[in-house]
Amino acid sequence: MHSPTSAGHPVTVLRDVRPWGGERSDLHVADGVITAITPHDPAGAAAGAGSTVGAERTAGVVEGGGLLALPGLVNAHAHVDKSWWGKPWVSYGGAGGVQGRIAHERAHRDELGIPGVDVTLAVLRESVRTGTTAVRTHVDVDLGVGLRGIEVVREAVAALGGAVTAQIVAFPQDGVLRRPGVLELLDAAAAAGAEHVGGLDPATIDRDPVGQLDGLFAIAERHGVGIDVHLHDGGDLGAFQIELMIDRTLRAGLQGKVNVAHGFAVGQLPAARQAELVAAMGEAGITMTTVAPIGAAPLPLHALREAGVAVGLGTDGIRDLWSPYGTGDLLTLTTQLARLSGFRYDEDLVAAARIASADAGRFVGRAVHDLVVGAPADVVLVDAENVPDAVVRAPRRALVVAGGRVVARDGEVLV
């Protein structure tokens, strides 16, 4: 068993930082929350001149060195229970496609200790090191592991002592209806405190989109949890399943609690059909998460924003039995999102940074997640001229503060 640790020393003032690239300011913190933001006083800087970023002048007063400050990064779509990060290289040996990867994972996860507290801790620590302070993670729930993966993730998060917070999606990676008993496991996970229940390609995995979605929405209504569905199906088939979700969301009154992950179909539809679907998603309060996949049609981020469809960014799996790729570095992934979206204007690059941070608070249950009074004191400092510069270069994270505690400094995690 792992016992919670103190996640770095507490911060009372984070001095001399530039929130969102603005004026040099001091962030005042109490009980893990930003309580005030005041102009930085250069006259008081002499005593701290030359201090290392992250060093304490006096107890709790931490130097920011004039660096650019962003809110803590939010990984809105992760699978932290699956990773073999920190273990010797594991060569992929499965067949291609979703079904092949599912089978390969089921055959080999036990020999790697997946799910396990130690491997989950390793990937979470790497995420913290690069600035992630909150995660929505899908955790496999199936007939082989039951609810053990959820217990493992909760234990790993607790062991980090507040360096990262997590919301759980009970995820049926091997299907819902095609595996009798999985729907009951999802119901048990929701009853036990999982914040969301997940689904997976209702048409092509279960071959019963109405049945899978009816089952998930019944659980959500019964327990007051959210729904987060992996939807890889493209074109009209994918759009049809989103329309089924829209209809059920409105009938169940679950606006703001239903998410479409991946949603490749939205980027593939003809313009008129796309506009109609996006508008309907906005009216139903349905959100989306993307992992900025290379080769997929990019999501219409501008149209989604205009329709009020919130979008979150996530890493997906990180070096797991599905794929050897991934590092957990969400800022680097923000660079990828911006490039795949064709972003060049400063305002678009800033929007990309917000997708990965402030605007993603809703995906981890936060009403506010920003560099403002009343927000959690989750702050990432980078040596960048401005936010667009930070997005295109993804420089090393000089300091990471989570819940008002220093958890990483100069690329080294402290928890």
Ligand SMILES: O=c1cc[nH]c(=O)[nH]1
Second form
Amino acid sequence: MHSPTSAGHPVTVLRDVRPWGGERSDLHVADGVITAITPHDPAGAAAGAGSTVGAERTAGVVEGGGLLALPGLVNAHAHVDKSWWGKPWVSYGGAGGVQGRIAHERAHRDELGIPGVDVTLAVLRESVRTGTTAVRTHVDVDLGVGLRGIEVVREAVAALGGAVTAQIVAFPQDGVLRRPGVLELLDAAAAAGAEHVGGLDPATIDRDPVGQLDGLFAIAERHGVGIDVHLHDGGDLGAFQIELMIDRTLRAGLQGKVNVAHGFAVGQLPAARQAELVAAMGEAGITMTTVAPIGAAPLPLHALREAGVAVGLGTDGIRDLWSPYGTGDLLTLTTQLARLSGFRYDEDLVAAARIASADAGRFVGRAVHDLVVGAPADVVLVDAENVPDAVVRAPRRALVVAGGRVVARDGEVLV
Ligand SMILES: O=c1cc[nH]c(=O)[nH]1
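Structure of the form predicted together with the named molecule, given the form predicted alone:
In what comes next, the whole complex appears, and the chain from above leads the way.
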């Protein structure tokens, strides 16, 4: 049993940091929240512990060494129930394609102890080490594991004592309608507190897009939860399913609560069709999450922003039976997102950093997630000249504060 205790030592003042690369400032913290941001006061520097980043001067007064501060990174699309992080290498042995990966996972997860609290803890700790302080994670719900994965993830998150918070998507990785009983499991997950129900390629997995989506929307309306659908289906087939989601979102009044994950179709459509679909998504308050996949047509980030479609960034699985790739490092992934999107201008590189942090609060149930008064005191310090420099180099995380506590320092996780 992993006993929840508050992680890391508490911070009352994080001294001498440059929020978003701006002026040197002191961040004041109480009860895990930023209560004031004042110009840096160098007074008392000689009395303290020098300028070693993370050194504590007096109780709770922590040195930031003039480093650049970003809000805690937000992983808006993860699968932390299925990673084998920390275990010996597992060679991928399944067939290709979505169905091949589904079958491979189901055949081998038991051998690896998946789902299990220890493996989930390992990948979460690694995420905290690199500055992630909030996660939206899909958790497999199927006829084999039932809701056990959700309990496992909740226990692992609790054991980290606030170093990271998580929202759960009850995720029917093996299909919904093609596996009788899964819709009922999703309903039970929502009734038991999962914040979202997931879906998976309603057309190609269940071969019944209307049926799968009607089932998910009925659960969302019944329990007031969100919907987050993995949509790998591309081109017109993918676009058609997004249109089905738009219709249902408007009818059910679920604006702001429905997310399309991956949504490769959006990047693939011809310009006019893309513009029409993106505008309709914006009007319905649909959001998107991307994992910045190499080899897929990039999402039109500028058009999505102009249409009011919020985009979150996530790691996808991290070293699991689905794929051996991934490290959980959101800042490195931000570099990838920026490169894939062809970003060169400073303002675009800053926008990429915001997608991975401040603008992603909505994906993890936070009304505000930024370096502002009233926000959770989740802060990542890096040795970078400015935000664009941080995005293109993804430097080591010198200090990570979550919920007002130091949880990682100098590349070492402390929880
Ligand atoms: O459907 C998917 C896609 C990526 N990773 C998964 O675990 N499932």
